[in-house]
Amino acid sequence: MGFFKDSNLITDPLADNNPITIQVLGICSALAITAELEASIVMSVAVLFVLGVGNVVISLMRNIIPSKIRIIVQLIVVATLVIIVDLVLKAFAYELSKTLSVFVGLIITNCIIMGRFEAFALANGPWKSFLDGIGNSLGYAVILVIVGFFRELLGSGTLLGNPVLGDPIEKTGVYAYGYENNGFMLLAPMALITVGLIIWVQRSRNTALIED
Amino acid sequence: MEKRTDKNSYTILFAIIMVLIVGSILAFLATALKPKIDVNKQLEKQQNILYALGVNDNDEKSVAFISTDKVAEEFNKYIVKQLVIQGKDVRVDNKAYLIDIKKEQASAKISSYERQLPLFLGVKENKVSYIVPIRGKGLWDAIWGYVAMDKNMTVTGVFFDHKGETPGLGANINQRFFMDDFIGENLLDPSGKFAGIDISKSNADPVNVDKIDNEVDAIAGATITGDGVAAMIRSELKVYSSYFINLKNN
């Protein structure tokens, strides 16, 4: 029933309606935290949680939210959710909360969250909104992981912190043949260029996505 | 017809009720969880101090603290003395590790108040280390840490942490490849004057062989965080340098 009928809510944002490459939301965090694959994954999981729950909450409130102050209400809902999670983690899983604490500010200001509240949850029921939240955060995650993968591999020669290309100081692996890490990959401009390349590849494969 | 939810009176009422509900949920949670969070923070401080002393569960690459259930016991075992330096006065205070560095820095700025400087004496493998808490500013938010040194102000271990530096870049100041570089560096220049340690982009010494240059390698893409670490080390350890000079002369 419901799930199969609405499964496009999950699959569309993965490619043809991707929040980063098509809707151009969440660019700031995609640039900021993709220097390492691990940070990309942590951020994706955090957004998955907040957007999934937040979309449901906003959807349940959609008929009582006054339209004049709806943006502020959305902001309060996101901020409250994130702070509650942060407080509970600090009390019961302190180590985990330290890993996540740097992401808290980035989640609250992530425009994907506000964008989906505004564009979807305010007009649809809770179950659909939940699927939309999950779908969009997965679409976000796909791009973050791709960008993080290339930036960490080419910039630091590691993946998830493991040296996969050999040791640049001891000159083992590919470094023995004169390969060097490209430090420029670690800086924000290369994240933008990487996202740009993904957009280019995606639109040349599916020309229907090109806007006039 | 105007919708019910478009009315000004409804909007104001909604805003008031929403703020009241959200405010009381957050206030309730924050108060209820505070004792637990405070305990966690105290244990973390003890873990950080022990880490700088070299008492940790590290393997080759990772950063691993002594587990929280053992840390209080280990802290009492390794940290033999906690001192507070205030002006010319030095006193023993077993709660010195709880002194709030942020508050001390702030009150030292605005009045003739003499700042309380905590100092921990740790003994590991019969070597005495002096551990000092430091605090400063990174790119986005606060950074802090603990520096362990011997009486000649040669660093024997450091621990850095941060509140919100950029993940993958500045946030890496709490990784081994950065922190371990400080071990063996001297805070004094060869003539014996306080110099601090610079985070250098042109050091060309990635494994830090040169220990007397007062420099360690910077992290690519984290210039401002690195400068913040250098500034924090310089300003926060300088205030202790007179204590160490006295120590050497006696």
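Here the structure is a predicted model, which is why all the values come from computation and not from measurement. Just so we're on the same page, rigid core means the largest C-alpha set that superposes within 1.5 Å between forms. Positions refer to the first chain, counted from 1. Compared with the form predicted on its own:
With the core superposed, Phe130 shows a C-alpha displacement below 2 Å between these two forms. Taking 2 Å as the criterion, Ala141 does not count as shifted between these two forms: its C-alpha moves by less than this amount when the rigid core is aligned.
In the core-superposed comparison between these two forms, Val78 has its Cα shifted by less than 2 Å.
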Second form
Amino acid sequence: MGFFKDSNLITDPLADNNPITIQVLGICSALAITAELEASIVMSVAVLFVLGVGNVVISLMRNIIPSKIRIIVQLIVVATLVIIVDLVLKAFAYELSKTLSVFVGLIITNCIIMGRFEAFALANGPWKSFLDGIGNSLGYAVILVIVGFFRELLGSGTLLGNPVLGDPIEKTGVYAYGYENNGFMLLAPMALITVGLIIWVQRSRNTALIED
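Mind sharing the form predicted on its own? What's above is the form predicted together with the partner chain.
There are no partners or other molecules in what follows, just the one chain.
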């Protein structure tokens, strides 16, 4: 019963309180790593682990953390979890870890993570903090995966590295066969434009999100 009572902690960030499209947090990673769907998924899983576990740790420590050093403690917790993620990637997905490289480290400064530590985990118990971490990381993941899906599909004609829209275009005389990649989709500005389109669709479907 407790889970269903607090289920809004998971469902709200998926839509009406999405950390990227509503709170406008975590935009940097959406711009940087969503040119490939695989990288988007891996980054989403990494943030899911860091935020879910980190929220619980901060919640368990909330009554013993001196207020003057709480930000330092939060940074130590998130840095430790990010190091674990980085080591796991290097051990089991080395090529992908090189692609993500510095962006995994930048999870430490992800506004979503530090924001949930400060705004929620420090004021709530471990279970609620866990649900809040899962909900916000899933909301983050949904946007990253959508953006990564369209950028890779239209930019490279592939999904997860597999050709979907046909082989790269081949020209024979005046005829052309295959899919001609849209390189503009692979540039960072298209991530921002795609996120903007998602925000437009979301707010057009729910006018309550539009400020008067």
